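Next comes just one chain, in structure tokens: the form predicted alone.
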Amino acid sequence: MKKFILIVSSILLVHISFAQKRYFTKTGIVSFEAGTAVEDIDAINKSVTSIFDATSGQYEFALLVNGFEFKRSLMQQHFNEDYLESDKYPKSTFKGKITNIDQVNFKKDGTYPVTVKGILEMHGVKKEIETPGVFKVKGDDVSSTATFTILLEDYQIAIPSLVKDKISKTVKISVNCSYSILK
């Protein structure tokens, strides 16, 4: 009987440990636009770490504002010191789910549409965010793609009117991930 309670106890961890299945990445990308017709604004972060639970449906990425580059230096100067204050605000966040995880098949070669919804806290502000993106499936790695808009004001970003003309109010917001399962 206590053999036959280990071998049951044994399958059913091997079972809840395979349904745990999570991914990671330390080399997400971010990206947005901010430009205007009066002038190109963009900028790049690859080093965004996210992961996320296959099962749930659990999903979180983080990145240091400092990490974007941009093409001229003294707009990533400003971007850090006048806009997103990254010496107070150090990091931007995402915690949320995935509420359609059920419909991605992880067995299964192919590109799924997603629904991704939860919060995103940047300069110090937490606004909830839904957006539609899709993960894509090759073997045992899972990419992720989502672009979302977002308004500066809602995260009380200034912008002074010197240069109102060339910063948009709206930025496009682009996340590209490539996971591999987190052992």
Contents of the next structure:
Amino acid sequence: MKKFILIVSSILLVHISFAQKRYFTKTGIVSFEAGTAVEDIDAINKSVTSIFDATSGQYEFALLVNGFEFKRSLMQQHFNEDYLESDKYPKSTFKGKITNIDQVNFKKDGTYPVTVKGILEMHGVKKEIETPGVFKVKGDDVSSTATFTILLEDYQIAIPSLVKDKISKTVKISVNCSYSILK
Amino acid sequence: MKKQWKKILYAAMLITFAAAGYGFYLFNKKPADIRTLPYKYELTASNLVGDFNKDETAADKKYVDKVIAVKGKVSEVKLEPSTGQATVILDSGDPLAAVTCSFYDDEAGSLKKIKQGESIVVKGRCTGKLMDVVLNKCSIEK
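Requested next: the structure of the form predicted in complex with its partner chain (the form predicted alone having been shown above).
Next comes the full complex, and the chain you just saw is listed first.
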């Protein structure tokens, strides 16, 4: 009997670990807007790596700061050299969790609201953020979108007073990723 | 004497205008079109990934923000019509680290002919290494 239970439970365990689905992308998009009425400032990064676990809700993002594409070259230069110091802090990451992953049915096509909570690290500073987002399930593919706002001073990004009215103190960040199942 | 002052005044005005014009030009200057720039290094995907695996800090210094030409076998072509994104993954021989090449959106057409397993040379700007070494603003060189 004991042996039987052991066998059954081990089969179950194997089954559970196999059922653990992970979704992955290397081509996620993160963009931001930090402009004011005086000046439009926006940039886009199209090579964001992200992975999430459909069972536990564990969620991670990583991007290269130097990969943001601006419309004006000076902005890109200031962004990398003065504000984000991308030679010192080349990467930015998010590590957290989808707190209501149990409400997403990955077997059924549809749109599901989610809440994501975790630590956003950029410019060498770690800070907790929480944001609503949307998961869209279509067959084996999942896409996610989220928009949230951060404060520049939270990440010790100092804006010189000369350009203070041109750069917003808050930055609106948008995330748009299309995942496929990690084999 | 009066004439001299006038001359100086005109010169000062001219310099101010020129400076303002130059400032405006700099401010509005678009990022360089990588397609029109020569590449600084030409190497294989496996050598590029190897350099980053060996010493990432040194490789960052050498390659990041530089235009490079990378030769490798295409392991995947990803076209995302909804966002206009076009990406090519070059195999480096290392199963954990490839080279991700994010193309200019309007280069998507040139990727339609590219087949998996084909050997190509991609020109782009290196932005560093996450899991893969990443290039953006890419185009096909050969």
